[in-house]
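A lone chain, given as structure tokens: the form predicted alone.
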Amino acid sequence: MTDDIQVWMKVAAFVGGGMAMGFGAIGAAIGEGYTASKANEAIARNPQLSGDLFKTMLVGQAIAETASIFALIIAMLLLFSNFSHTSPLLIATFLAAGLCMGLGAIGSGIGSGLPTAEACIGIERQPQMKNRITTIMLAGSAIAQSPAIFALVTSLILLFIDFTGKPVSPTWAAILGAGLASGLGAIGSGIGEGLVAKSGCEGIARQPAGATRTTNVMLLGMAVTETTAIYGLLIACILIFKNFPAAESIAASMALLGAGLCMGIGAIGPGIGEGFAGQSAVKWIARNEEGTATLTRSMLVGQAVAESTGIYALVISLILIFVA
């Protein structure tokens, strides 16, 4: 029996590693390609700035690739680490860690590419604002990586926490649910934050005099957009650290797995939707300084309404964990 568990542990580690790197390569490649396309467009319009634009492109692509590097780290840990104990729960752990990091890297990879692409266009239009646009690009791209960091933290916790004292059922479902909650939950916020940061770079290039105002609203919009990824991390932590009594019934396991799926999938739409609201507000504040207060208020109300669906998912997830 022990030999069978060890075999399945290896299978799970290999599959988890493959999913981590496979899914993790999607977002970064899209973000980097989009950045390169806009850099080429900017260079074609102003060849004299090709050196600066090329540097900006490479720096932005390096940040966008961070999410896939996180996925590479988890994949390497799964493929080459020797775990001292044998437990059926490690099968679920390896699969959950791979899924969490792979899915969690998609949104941040795409999101980080959006402000870099717009920064290349902005520098071509306003060469004298190169330093300020680059600073906003770096800040926006870095913040867009935070949902992937949530997924990385969750994956590392799953790999290095000791589940051996817990009952196999329903703990296996809680482990898988945790990976799905944090991994899927990071997708929407990563893309949404990138959308807001994209408009920040565009706004500063269009209206350099309002750079401070545009930056402040951009950061506010990105902070609100990130909340659904935090919900995913919250549900993941509850599922990982809460002690669940042994249960032979499959219903208990499905409730925990359902909680993770509910929060993970339920966070995708709100994250992207809030990003759209923030993107538009930042874009038009740069064009209409007098409307800053009204546009900011409209942005926050719009984001709050979009957030409500993520809150519904959070409530149902908590009911599945603590009531069902």
The other form holds:
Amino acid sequence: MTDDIQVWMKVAAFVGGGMAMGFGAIGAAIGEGYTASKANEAIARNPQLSGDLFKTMLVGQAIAETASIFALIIAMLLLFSNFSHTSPLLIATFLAAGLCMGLGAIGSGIGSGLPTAEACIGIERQPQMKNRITTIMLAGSAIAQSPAIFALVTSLILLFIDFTGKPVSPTWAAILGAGLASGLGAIGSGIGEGLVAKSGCEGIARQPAGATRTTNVMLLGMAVTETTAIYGLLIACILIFKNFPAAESIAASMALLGAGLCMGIGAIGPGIGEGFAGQSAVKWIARNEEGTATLTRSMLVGQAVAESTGIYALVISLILIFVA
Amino acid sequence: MAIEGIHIVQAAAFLGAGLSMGLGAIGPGVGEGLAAAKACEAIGRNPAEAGLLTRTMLVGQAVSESTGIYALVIALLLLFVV
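Could the form predicted in complex with its partner chain be shown next, to go alongside the form predicted alone?
The complete assembly is shown below, putting the previous chain first.
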């Protein structure tokens, strides 16, 4: 039986590593490709600026790449894990860590590519604002990486925490649920924050005089969009660190797995939706100075309403963990 | 570990509740975000009508919220009634 568990541990580690890198490659590739397409468009309009634009494109792509480098790290850790310690819980841990990082890299990869693409177009339009646009681009794509960093943190906690002594029966589901909550929960916020940062870059290039107000509202919109990824991280931490009593019934396990799935999937829609709201508000604040206060208010109200379904998902997850 | 019918039903109800609310949150989240985006655009073009536009946005979002509330109701029914 010990040999059996060791075989399944290796299966889980290799499948997890494959999923981490496979899913983790999706987002960064899309984001970087989008950046390259917009850089080409900008260079075609103004070939004299090709040096600057090429540099901006590469810097932005390097940031978008980080999400998939995180996935590569987790995949490597999983492939070269130490299999000497045998525990059935490690099977779930390896699978969860791989899934978490793979899924978590999708949103940030796509999201980080969006501001960079718009920065290339913006620098072509307003070459004298190059430094300001580059700063905003760097800030925007760095913040859009944060959901992937949450997923990385969850994966590393899962890999390095010691679950020995915990009952196998509900804990395996808690581990898988934690991976899914943090991984899936990062997708929406990553894309949403990218959308907000994209219109920040566009707005500053179009209306350099309004750079300060555009930056402020962009950061505010991105912070609100981040919340659903934080809910995912929160549920993941509760699932990892709470001690669940041993339960023979499969129902207890499914409640924890359901909680993770609920929060993870439930965070996708609100994250993207809040991104749309922030994108449009930032775009019009750049164009219309007098409307700044009204637009910020509308953005926050709209984002709050879009957030509500994410909060329902959080409530159902918490009920599944603590009540069911 | 004896798996009995009642446990499987209970397990399915828990998993179903999670999936119901999770999947049910995607549509309203994106839809309400789009409504807010278009409202911001409209307010940007015509700030004088901000009150009317915000009202319309909220009513539209409330309607699109309804499916999210259905998902919540079904999840709560699965958790506490079934």
